[in-house]
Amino acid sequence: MQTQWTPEQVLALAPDAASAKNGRGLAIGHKWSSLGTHQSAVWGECQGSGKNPYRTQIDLSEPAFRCSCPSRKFPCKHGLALFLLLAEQSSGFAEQEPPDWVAEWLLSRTQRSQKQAQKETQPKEQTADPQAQAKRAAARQQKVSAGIQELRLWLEDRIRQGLATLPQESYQLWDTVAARMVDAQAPGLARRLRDLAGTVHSGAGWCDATLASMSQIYLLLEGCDRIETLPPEVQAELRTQIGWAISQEEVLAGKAHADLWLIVGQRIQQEDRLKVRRTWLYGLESSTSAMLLDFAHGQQPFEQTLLPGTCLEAELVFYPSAYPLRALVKTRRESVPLSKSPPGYAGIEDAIASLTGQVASYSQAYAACPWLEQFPLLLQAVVPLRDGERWLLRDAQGLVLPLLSRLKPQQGWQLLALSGGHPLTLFGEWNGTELLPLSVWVEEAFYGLAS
């Protein structure tokens, strides 16, 4: 049975503070009965408002969750308390064989395993016609190349008016346009153009920022008047950037990348019902960074659980790209929870490079592709300090990054807290510009920062 899961890292899988909160005060001994654990199942009952208990149980090996309880948050409150008992208190679990209801779930678990992986070696039986997927692709690519050539005169006006009255327009300058993209069938240009109504209303620096938006969508519309000229992993991003989806099949026929992947962080955006779930993984022996997107609509719960400060051995076929980021897990194996030393330390100690290096790293990749919004930075003995209202990150050699403007006030003291002054590692987003820090390690701990 694994022992060393963190309270910090169990509560990082609540979807909700209520329910973190609900599934702390659940995680007392004397509230659950027939707690047990055999190899990476753990289970128990507990008493709620009904004539049976609940049952709960947790497959150690993904972390995944059942419960008999009727709530549809995904764990619910149960299965966080049970998962924070055995973090905390882990001598209450007796090792013995699953009771049937146990032992159910997890035969099914591993019946639906083999069968996937059984349909993913078969050869499809059935492929689509090619020319009618040619047919619908030319149709797709001149509807795209109407709303590239109209989206090109509007820029032009645009700058040709100047940005300076912008913060007086309305959303809807924004939306009228992003709607257009929709309907030329390019989603990556109306997301761009949505995004940029935030920009305009941003604050200070609002300008420069606007203007370097723009133009990295014009570079995009340049790009692809002359794509046919470009190299092959430019053509794939300008595709990727324009909103031309590649099937998860087609990808993950690509070049299998095997390694021991530390989960260094992970940030979950609401775009209205939508959930969107990045989450950065570290290859310890290829120091290879990847990112895994992934959605949920409303309550739905995310497909995989993926723990931050977790190692997950794991073969990665990344998305084709100019500067390959993004990629999609072909095969998985148990999570296994931070050895007693700071999760990959010995092993990502040579490979975490200076301030300086991880911002020349950036630079390189920005230089290979220049849409790049966020960019995984791993960063060694750096001390966050406040100078005046902003979060700045120093160095040993006194270099600063500046973190996220709009930081919120007690996440800044928070990550000052855990540092007590002294370096730490800490793992974040950076924009070009700015940081948003993820995670840090204090010493033998891994935290997750609420983002």
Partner chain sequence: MGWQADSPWQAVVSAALLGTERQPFTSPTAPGKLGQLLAQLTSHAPESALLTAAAALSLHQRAGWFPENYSGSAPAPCSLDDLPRCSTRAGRFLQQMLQRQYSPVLPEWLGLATQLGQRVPDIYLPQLLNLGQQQRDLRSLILPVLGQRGRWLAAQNLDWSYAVEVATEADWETGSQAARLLYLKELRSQDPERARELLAATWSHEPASDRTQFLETFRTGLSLADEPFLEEALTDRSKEVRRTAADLLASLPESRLCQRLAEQVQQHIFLNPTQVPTLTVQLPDSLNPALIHDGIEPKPSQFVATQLGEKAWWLLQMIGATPLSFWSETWKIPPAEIVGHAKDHEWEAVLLEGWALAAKRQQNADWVQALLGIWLAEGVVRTPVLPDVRLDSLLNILSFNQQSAVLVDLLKSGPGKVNDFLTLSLLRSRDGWSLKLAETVLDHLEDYLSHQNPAMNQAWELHAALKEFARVIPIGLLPRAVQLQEGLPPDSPWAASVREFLALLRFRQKMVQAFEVTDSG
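Starting from the form predicted alone shown above, please give the structure in the form predicted in complex with the partner chain.
The text that comes after this line covers the one chain and nothing more.
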């Protein structure tokens, strides 16, 4: 049975602070009865306010949760509490045959994943009428092309009039043109334009950043104009940047990369009612990075559970791109415990290059894909330090990277406390000028730095 879970990882699964707190409160042995475990399943019964105890179970292979309580949160406090109990005192769980209510669920999960696998291996038989599809694509192409021409003229207008007065313009200037791009079915362009509104009002240095972003968009438009002359992966990149989403089926048809993927970092951002989660993976055999992007609405949980610091034995397929990072999970080992124990600090130490090596690969990536927004940096033997008001990372040669200037002080101090002035291994997102640290390894232990 796996005992690799730590309470921090478990609590990171909580949908909100209240659930974490309540889960903690319930993670006490005497509140539970018939705690059991079999292969990758654990279960238990928790006495709640109702007459019958709630039946809670976890399939650790994902992990996936199920509970008979009426809570709409996911995982619910019972699921979290059961998981915490396992992480903290696994000796309380008796190895035994699962009771019916557990066995049924496990069976239904296995069947479901088999069906899914079947579906993926079967060629698509009932593809929609190819003629109609081509027609729809052509119509969209036309719309996008018109949008691109419109935006090109708009950008040139701005340059003709000069950028100096932009900070005095209202946000509406940007909203209007962004809305036009949404109409033109180019949401990727719309997002970049909305971001620009923030850049223009960002204070000192705004004009450099604004011109750089505008020229990036222009480069994108130029590329689209002669898209047919470009290599296929650049074509795909341009479509992605414009926001011409490629279907998951199409992505999954690509080449699969099997590896033991270490989850090196995760970041969840709230955009209005939408939660956006970036999970960064590092393939230990292939030494490649990958990023899984997930979305969840409102209180809804993310579909798959991905715990930073743990490993995922999976086949990934990359989205076609000039510099492939974003990927989808094609298959994931289900209901089977990991065959290898996840590597700790030493495993990572061996796998990654020095700061200069990482910078070199960043340069390559940027040259291949000028529109790259975050680059994963896995850094070996760097020392965090405080320099006036700045936080820096310094490597053995004395080279430094600045950390995010808006880093929460608490995070900076935690980094400093963990290192004590000694080198550590760190993972973060590099945006070309600043690094947002997401995780650290010190003395074999993994620490997620909550943002």
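Positions refer to the first chain, counted from 1. Heads up, when I say rigid core I mean the largest set of C-alphas that superpose within 1.5 Å between the two forms. For clarity, every value in this text was computed on a predicted model and none was experimentally measured.
Once both forms are fitted on their rigid core, the CA atom of Ala204 lies 2 Å or more apart between the two forms.
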